[in-house]
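So this first bit is one chain, no partners, the form predicted on its own, shown in structure tokens.
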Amino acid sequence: MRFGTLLKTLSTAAVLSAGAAATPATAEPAGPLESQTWSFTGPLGYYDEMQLQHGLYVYQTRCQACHSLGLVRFASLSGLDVSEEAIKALASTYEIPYINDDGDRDTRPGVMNDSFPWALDNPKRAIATYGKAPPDLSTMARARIGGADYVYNLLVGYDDAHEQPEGAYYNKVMKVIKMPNPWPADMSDFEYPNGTRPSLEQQARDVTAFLNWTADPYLEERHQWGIIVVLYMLALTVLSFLAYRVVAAKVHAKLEVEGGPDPEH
């Protein structure tokens, strides 16, 4: 499925509300992480467009019912060779708050500049129903000790055997949690738009992509950057000692005819 017809797809899935706010609570220390192999790890990392795609329908379904991704605005996306059409049509389905010429709050249709909206559309709003605004997910994956690892295994790492006191859940990785756990017991029919059906599991890896890119989405620039950089600097290495060589040969060729002092001392 091309990018744009993915996104067309996207623009129309509805907000699902997978759970109540994720405020996660402090009152324990995070368990061990379970490390995973990543794409965009070690210096030739690399984004898999397809699956960051996959990652933004998981988060529109469910992730954007309680939590934002302020610093992430519509024109970002075509860093994931997203055509500009294609991206108005998505900023366009959403509803962005702003205030009239009236100074009255009224709404509008996003636009390319506009960064997603929250749903709960207010930090004050949310604190009322949940008690705290749940965090913003634009650097989510890079806020935290662990990063992408740290994201999926909290993803994972629910368990509803356990009981907790009311409001709060358990979770391998934060054992008190206030975020419910945002996966359905039954996924039997949900999908991605082009027909593929993820396990929990898959969902969790796709979602924690996406957000290890809303954090860093320069990270291919940078390691090519990095790369041209490193050779950069071997090949004036290399043409430093071949110059070296040229002149240290001239003078001991020179030291030689006129009879001086051997240049070896």
The other form holds:
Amino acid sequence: MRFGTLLKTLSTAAVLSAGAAATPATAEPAGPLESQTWSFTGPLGYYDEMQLQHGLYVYQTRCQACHSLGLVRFASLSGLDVSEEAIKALASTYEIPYINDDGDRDTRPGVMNDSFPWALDNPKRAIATYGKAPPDLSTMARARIGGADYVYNLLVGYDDAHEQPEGAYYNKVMKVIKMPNPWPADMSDFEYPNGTRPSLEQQARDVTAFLNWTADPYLEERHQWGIIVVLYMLALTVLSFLAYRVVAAKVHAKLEVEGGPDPEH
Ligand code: HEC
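The form predicted together with heme C (HEC), contrasted with the form predicted on its own above:
Entire complex below, previous chain first.
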């Protein structure tokens, strides 16, 4: 009886979790993802710092009005090869909400230790405005099946020609999405700091690479450690083989002198 109850509980749990996995939209892409070549995939993957800086710029221009990066401290931007002065200057342009000494809600300029704040007032207002609260993007690139490819395909997947209910938009990756198309029809509002005027695909690639870095900032260190460990293991293998040869030679020599069973058998 008890065993039966256990089985029933387990199978209910399985059905529930299968149901959760099968819910559309957020967990799995609705269509096939066009896979991209990224510098950071594969065992020797690395980040292109210039691309990450461009991605940060795209995030600031096109995404931060709705999305926070609550797990990304300004100080960590040194990983993008940004100088400390530039980071301090950038942090101070953000208004960080806090409760002042009178107990009132207030804002102050950001410092190195703050993270990218949520520009929207509160989740209920966000839901009232967009129908859904824009999620924090810190770990998004690792939270979705397909990873960076998912984010990239979502960003380039809008098709405004499709009819949708009021307040919803069509996207190849999420058929009904509450996030408006982040790309304006006229891109002339946007130029990278080095003067290039990039395509939608370029901006989408750069911001995706940046979001992959926010979700996995230690990727390069991990890969470096991986290589060091493999080299260490190789060195150990060679050493133990040499040690075996020395010991085996001594045993052979001893047996030859003292006689005994044929050492080759
Ligand atoms: C006008 C507000 C707004 C802007 C600007 C915006 N988003 Fe969103 N975003 C949303 C909302 C709302 C959702 C929730 C959509 C839903 O679940 O239907 C969302 C969801 C997302 C998701 C998660 C999709 C999923 O799988 O659940 C990603 C990734 C994302 N946005 C990336 C971006 C990026 C990158 C930019 C900048 C290029 C950006 N967004 C700009 C409002 C915005």
